[in-house]
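Form predicted alone, single chain, as structure tokens, below.
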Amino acid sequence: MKDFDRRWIFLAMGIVVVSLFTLEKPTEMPPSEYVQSYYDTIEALPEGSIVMLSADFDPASAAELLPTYQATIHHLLRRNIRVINVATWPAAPPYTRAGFDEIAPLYGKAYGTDWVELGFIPGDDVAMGSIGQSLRSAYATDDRDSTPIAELPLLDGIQDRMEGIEVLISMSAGYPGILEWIAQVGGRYEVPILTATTAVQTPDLFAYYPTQLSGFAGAATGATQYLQLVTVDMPVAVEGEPETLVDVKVNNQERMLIQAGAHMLILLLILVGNLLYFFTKGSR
């Protein structure tokens, strides 16, 4: 088969995804304990607890990360949770600012005592470490009206070294992202720290779970596992209503589920061409 045509194989991805997306329809996956640890942590907060919610992504990302980080602000403003947002990453604040303008009017939460945009900080890792220092040297103004910091009601109980905020919780795409949180944040001044990553970030968290990291959702299956969890008695749109969080979660098990039969087409080939090389070689 050293002629085989690799046209072939496309045609074979090209059915699988087709038929999957044709045929199959979204079933429930079982949470992880890492998914779980996410969940429960918000759940544990009590009410009126301020939560960081750090945007370190970008639209290459927005794939995996934004179902995650929609959730997230479902989950938090549904427990009355507060949120200061902040952003490591230039390209996100446009989806920090369309996040919250649409899901905060549904739980009747108002700019500056139920959220804060701060926006973006310059500066990378060396960015984190000031606002974990000092949120209030880092940021002079938030990003929505340049309102001053001391004008904002939500920051009235935060102080230096992280006091005041319960959880940090990271939408992380690479650097600066969640080891960077960990390291300029969590391991000085010992707040517990969540995250959401792509598929490539995620296996380096393994090995900060459950000490440095309380819970993570790694990539589009922690993702659509997380928003089986916070969808549980939320309203489907109806035709000509827009779309809501349920709806995001059955698209992403739809997609989870194409992935799946992808994946194991691959594998598939992997195999044969493995034994294929070693048939081959020994007849030589």
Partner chain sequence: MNMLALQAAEVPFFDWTSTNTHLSGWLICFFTLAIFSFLYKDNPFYKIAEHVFVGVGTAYFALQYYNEGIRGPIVEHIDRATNLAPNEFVTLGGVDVDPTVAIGVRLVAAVLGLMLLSRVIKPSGWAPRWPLALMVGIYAAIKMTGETQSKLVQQIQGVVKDGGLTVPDSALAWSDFMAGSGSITQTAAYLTVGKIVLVIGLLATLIHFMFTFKRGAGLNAVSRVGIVTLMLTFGAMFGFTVLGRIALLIERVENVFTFADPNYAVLGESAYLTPPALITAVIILVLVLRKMTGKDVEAT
Second form
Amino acid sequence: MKDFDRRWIFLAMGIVVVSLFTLEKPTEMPPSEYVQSYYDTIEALPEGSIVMLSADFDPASAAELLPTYQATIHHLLRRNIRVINVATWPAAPPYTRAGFDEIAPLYGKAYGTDWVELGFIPGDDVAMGSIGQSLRSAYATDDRDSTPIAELPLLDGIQDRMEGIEVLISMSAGYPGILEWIAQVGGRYEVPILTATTAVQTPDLFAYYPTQLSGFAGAATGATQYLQLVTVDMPVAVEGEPETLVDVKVNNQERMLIQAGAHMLILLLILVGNLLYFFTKGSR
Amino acid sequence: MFTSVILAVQAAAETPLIDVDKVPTLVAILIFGGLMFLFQNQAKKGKEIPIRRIAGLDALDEAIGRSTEMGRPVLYVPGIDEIKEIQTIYSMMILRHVARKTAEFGTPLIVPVKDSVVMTFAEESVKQGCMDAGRPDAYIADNIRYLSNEQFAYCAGVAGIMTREEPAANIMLGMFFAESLILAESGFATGAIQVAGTAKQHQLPFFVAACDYTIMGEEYFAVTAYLTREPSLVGTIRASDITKILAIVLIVVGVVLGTLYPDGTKDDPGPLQHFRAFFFAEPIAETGK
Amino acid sequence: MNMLALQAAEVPFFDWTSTNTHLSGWLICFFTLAIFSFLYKDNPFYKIAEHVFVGVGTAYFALQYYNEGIRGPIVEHIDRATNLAPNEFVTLGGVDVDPTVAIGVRLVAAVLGLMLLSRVIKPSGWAPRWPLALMVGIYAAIKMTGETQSKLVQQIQGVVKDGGLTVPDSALAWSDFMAGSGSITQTAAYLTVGKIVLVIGLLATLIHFMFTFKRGAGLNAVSRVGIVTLMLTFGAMFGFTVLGRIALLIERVENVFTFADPNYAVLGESAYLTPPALITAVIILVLVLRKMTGKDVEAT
Amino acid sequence: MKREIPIAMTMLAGLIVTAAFFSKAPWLQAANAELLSWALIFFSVAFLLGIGNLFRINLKQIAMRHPDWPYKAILLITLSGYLILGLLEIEGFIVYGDGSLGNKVYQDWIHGAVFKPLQATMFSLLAFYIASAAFRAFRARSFEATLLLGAGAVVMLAQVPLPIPGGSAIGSIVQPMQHFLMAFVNTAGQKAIIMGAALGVLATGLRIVLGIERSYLSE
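Please supply the coordinates for the form predicted in complex with the partner chain, as a counterpart to the form predicted alone shown previously.
Once more the chain from above appears, this time first in line as the rest of the complex follows.
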């Protein structure tokens, strides 16, 4: 075992992932109750209500969170819900800008009245406490073209202590993220919280659902299930058209197959490794 | 719990000075604070508070002993976070204990660090440990090594030490992130006895699967209290224990009440609702069955 | 597999608003493959990528902190307060404050910020301690209150709120499940067992993490149940971690494949002339040459 | 006095923020909002201090001709280049052809073309490491480790569709198992861990706010 070159395993993993890219067989997955509540909570919001969407991730975890982020933006804008975007991770705002620039025109939404980008705010827990205490104290200007936030019509109805915000949604990749939002905002002010998280953080969330967390889409599995729910009444993918949410869904479903292949490989490696271990242990 | 009292006082003063929803938290902080002071004072006055031994702790001595027998060094990885992280501070206290043991046995101790500030702390701890053992000559400055500030580069460096210098014991205590997996695996492949500990639960699966002994979650802080016998640490652990007993009592009573009297009526909301209103300041629901 | 390839045949060489261009394609493929080359061995490509990563990453973060943490709350805040119309106030935590007061208070913060900066000149001086002390106090207080509320009080509340071990009215009878309707996870029997396991597991784990009591056989047995609960919890976390790590790899491979489209090729539309293919070839060639000439002696 | 003033400041700030949690009194809320803004400013300044450090260490290594010095030079060149470009952009010295694109066009492009692939790939390496660890180190050598690996296997199988012969049969067995594991066992374990961690934060926080813990001042 000591002399075994682990690069052979690296190679095996690479081959499995790359070779499975040829599979084109999207598989539907039934949504879990947690993803269903994430979807239902957004569905239940009245039109015109205001939601705070926090981007708490960076490129390292965008692979897991970006599909849900895009789908959530589609979902909110399609239901005519207005969105205040914030971020507690410095590398997140470009995703917000790109996402809304692409999706908002599809639903005829205008900056300033239908969505605003307040951008990154430093300070982790303190930043969240500050946003909850007073959005106007936390931000001087928006992040798009440094408009003073007093000039953004969307924020007219927003008071301190989260008043006027119907739901807080966090796209959470770790610290700071959903657990800090629950502590600094959910515990202090009465605002329901939803979240989409990376796989590593997902097991933590079960301890907060349903009392402190109204729903969550965890990991690539949760993302795929949510994408299926959101795209139910969307037109099917058209070959040659620019990327649509349906394409993202199909792509995610296909990713799950590659994922399955890689999981099998890992289970096989654990099995073989253990068998070797137990057989050689006897002979030692 | 004291919600009704506070409500009465506030009604009398006609200004809502305290947010009723937050009263249970206030009470929790006050109770915990009171217990903490009580037990810290007791510990300072020399009252014996027992701390149970933790399996991973016995393993520390065993691992150092085995290294001595084999004539190979001990490797101590103090996590990768900065000194502001409380786990790193605790790791330095444990390092002092480990250094004392290795100095007694005359076994070399290698400490690779990721942060330059942690390095000065590590040097200090190892020196102190050698002094404690009465062997100041056992301190070797070159064995406290700053490798790199980059996560994976540091990790590759530690893996390199593991394969080249073949320590017989790898001790990994502190704050770990994604690199825990690589460290534990590299160490396992060299056949060293591995003791790991962290309060960061996300990394514990890898340590449990690949290390011989794992100090898990809160055990990590108890180990520090056990080794240092610092009265304030011991008192804090005692206070946490008592607070947990209170939590357990609340949970048990709540679950039993909820099971025995699941439904309230409109006129009588039922014992569970009264219990929750009393302890958690939750409003009694209007709609009974 | 749908590679999300651009359908338009004309890929621009460069465009500030898009990363689907020739230039960004080459950059993305180079940096991705250079990092992957570390799996074989530490090498110059990886080192270049690693150092660019640190340089660009630090600069990017610094700009964000400067813009949002210094420029916004100091410069723009004061600028806004000075340009208010007469009789207008600055709102602070729901309270209307006179602009001069708001400016004055924020200037104090600016001075304290400068005191923190004085560490560059004299790291051990007293000046940086003031802002540091304030920061620690604020941070500790906000953590303590928020987490005691959400992670201690509300956690206990959450267990109690369920109404003990009772199951919702919608739960399925066991006989109905055996007759073929619904999933086992909806049955009353399953939910009851689950809730019992939850409560016992929680109490046992809490007891396992108690350290200052003498242990008899009874406590040890309870503690054992706690360990089993913890191990199964860690197992679940382990499974999810695998899920997450693989997802990251899939996205990277997918992203590189986007640029394997002949539209991105140089000198003709051949897949062999696309960024991923050419860069992979060059990296492999250099690594082989280094091995042959013995330049890669330092082991990883 | 060198220590007393900072400790008094810590206690005062901590008590105001703590009190603002429990009370809706307007003046407390105002003080709290301002203090939090202050903390954001200090947090940012502290981060920028780190850059000075990075320059100092790397310039030293370049001057001493450290074996890796050309790479350190690359680091400093990319760092300063991006800093200058970004500052010019933030302060409005760069005029775009199309003013509607926002004020972070160049920064966003470098984020997408350089930073994003680098950071994402760096972390995707972990997929390989986890595979290698699966073979070389994840052993069912004790009862605990066996439980852990078993639970992990159940989650890994239940989280993905299984496009293999018999996959749906395996799925119908592991999925309820996973549900039970996550919804009840994992919830119990997580709750206990969370409550324990909260007690730790409470203890540390209380000691700092009351001025007992002073180690942060003695660097």
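Residue numbers count along the first chain shown, from 1. Small disclaimer: the values here were computed from a predicted structure and weren't measured.
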Inset, instruction - May I ask you to confirm whether Gln212 and Asn80 belong to one rigid part between these two forms? - result: yes
